[in-house]
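Here you get one chain, nothing else, as structure tokens; it is the form predicted on its own.
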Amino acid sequence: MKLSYNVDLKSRNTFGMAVRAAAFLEYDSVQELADLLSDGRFAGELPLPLLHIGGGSNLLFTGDFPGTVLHSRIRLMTPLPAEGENFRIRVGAGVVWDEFCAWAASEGFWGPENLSLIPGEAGAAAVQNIGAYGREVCELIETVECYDVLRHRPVSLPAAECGYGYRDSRFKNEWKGRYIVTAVVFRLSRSYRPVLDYGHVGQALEAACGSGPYTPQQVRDTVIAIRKNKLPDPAETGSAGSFFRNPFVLPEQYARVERIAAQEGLGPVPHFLMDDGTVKIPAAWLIDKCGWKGQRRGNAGVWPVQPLVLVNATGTATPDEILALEEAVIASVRTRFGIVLRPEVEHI
């Protein structure tokens, strides 16, 4: 274990805020993550509170924090006895996610390359149930393996158990702090499974590859390019990717924004219709007609090309600028068409 304090953790998320933990802690296993939680350090080394991050990429640090940071570096990569045509894989928390997405691509397995390029680590994309372009993380999970910080002991909970919704799991909720996920297995498959009817990555990918049928790495390389153009680079503007949730409104709330879009000439409301019958409306839309897009407040700003994210502009925002523009645009947002966004970026 690697032990650290009074850190600078502007490296340490992707937003780049230039905020200090009391102490950081990397380990490298999960039975130095037991030995850690089990033998009485926290009322002698650890300064208190614990926070667990992956790449720290869908988090902004609010100021300093004043406990300890806990990094997991278990980067195995272990294949698993196939079931039918699963293939079976047992990927450490620590994993880059888009390293394992790109591994898979080039080995010619279906699954997660339509979240290629999510910024972040194998273990928080299974916290978080990260998504895009039609496809959820949640599908390819069979199993999230966790240290049990109240029982001190290792435990396996299935997918199934663990409440994965929209940007949403019970690691969040409910089982915040007592879970620490250590690894995930992943059931991926070589039978031809493309998801192409979101967005424009059939267009993109036809117009690249021609009519098909494409490769894993065909489809990867065409989100790849996609989020490229629509997202920025964190190593270059910092970001936590994604800062709000998409709204799902009743369909009277819909109607509302409808009509408000014919009155003011915005032209007609991408929207989706979901199962239980709530409606879908893209949170990037409504920040946009805000007339948001491109903005700046200070050192923080709205990407130009995707409104949904939030960036440092200049390298040097802080909290509070990052926390203003949000709250702006929030009200901004509930007072043209009546609908209150909701960050899918952690507050620490």
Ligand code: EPU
Contents of the next structure:
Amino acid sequence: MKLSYNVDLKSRNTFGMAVRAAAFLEYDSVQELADLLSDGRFAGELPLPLLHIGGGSNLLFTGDFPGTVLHSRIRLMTPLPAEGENFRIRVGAGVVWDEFCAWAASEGFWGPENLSLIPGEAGAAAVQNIGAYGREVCELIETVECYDVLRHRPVSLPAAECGYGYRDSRFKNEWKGRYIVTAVVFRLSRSYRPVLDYGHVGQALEAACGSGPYTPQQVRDTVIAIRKNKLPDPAETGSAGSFFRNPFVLPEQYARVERIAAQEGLGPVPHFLMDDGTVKIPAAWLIDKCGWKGQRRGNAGVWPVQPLVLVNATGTATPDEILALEEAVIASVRTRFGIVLRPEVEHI
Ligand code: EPU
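Switching conditions: you have the form predicted on its own, so give me the form predicted together with the named molecule.
Complete assembly follows, chain above in first position.
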């Protein structure tokens, strides 16, 4: 366990916000976490509130944090007894997500290959329900192992109880603050089951590897190549990935966007009809058509290739600059298309 005070968080959030936390605490096991939260040993030593982070890749610190930031260093990857054709593995919350994806692909397991190169850690992946290229992580999760902060005991929650939806789970809503994810049990498979129907993943794979069948490693490599083309390299440009959620709108709102697009010669509106009757419109398209690609406001910017991503363009952007850009993007999309974008990045 490691406890430090007055800690610079710049390297702990991928946006690269130079803010400070009153304290930063890393623990190495469920037992350490339990001791920390239950026996009062640290009462008075830990500034409050507590905030648990993973890789800090989906949050925006809006200023200095007055409490204690917790971070898991539980990095186990333990195979469990197989069930039928499913290989099962327990992955510690602090395992870097892409290291798990790399391992699975190198072992020939299907499952997380489309989710390759998503920044962050396994525990946060289960909270956010990360998704990309036609796959959501909840499809691979069997159970989420947590520490119950209220009842002071470890619990194992089946995925079906976690309320998973698009970029959403009960951990982000009514369970917020109640459970700390300590490990996730994933189901992987050796049976051939690539998901290739999203965008041009299938096409890109065919161009690179021929007509198939493919290996998980080939799908992973293709997804990595696509992501590298579209998204900023975290080592060079700070961001939190997609800043906004894709909006799901009513059919009449969609019809309005189509009318505006026709009047203004914006071309066809990309959209996806959902089972519940709503229509998903890529936020990237709406932001793009408002002319935001590559725009800068001070040190904050809109990524030129994927305008859903706001960036710390110079490395010195302040939270206020990012917030001002966020507001300006939301206002312009609302004025032009009547749709209110919601951030997907958590504001702290
Ligand atoms: N588009 C434009 N202009 C652009 C870029 C995109 O109009 O400059 C339109 C195109 O019509 C394109 C559509 O937006 O077909 C969708 O773009 P993309 O495939 O890049 O996906 P997205 O919906 O914008 C989501 C996730 C990404 C994930 C990709 C791929 C959200 C909020 N974002 O983006 O997740 O990588 O799909 O599956 O759902 C992240 O969360 O950090 C992230 C990068």
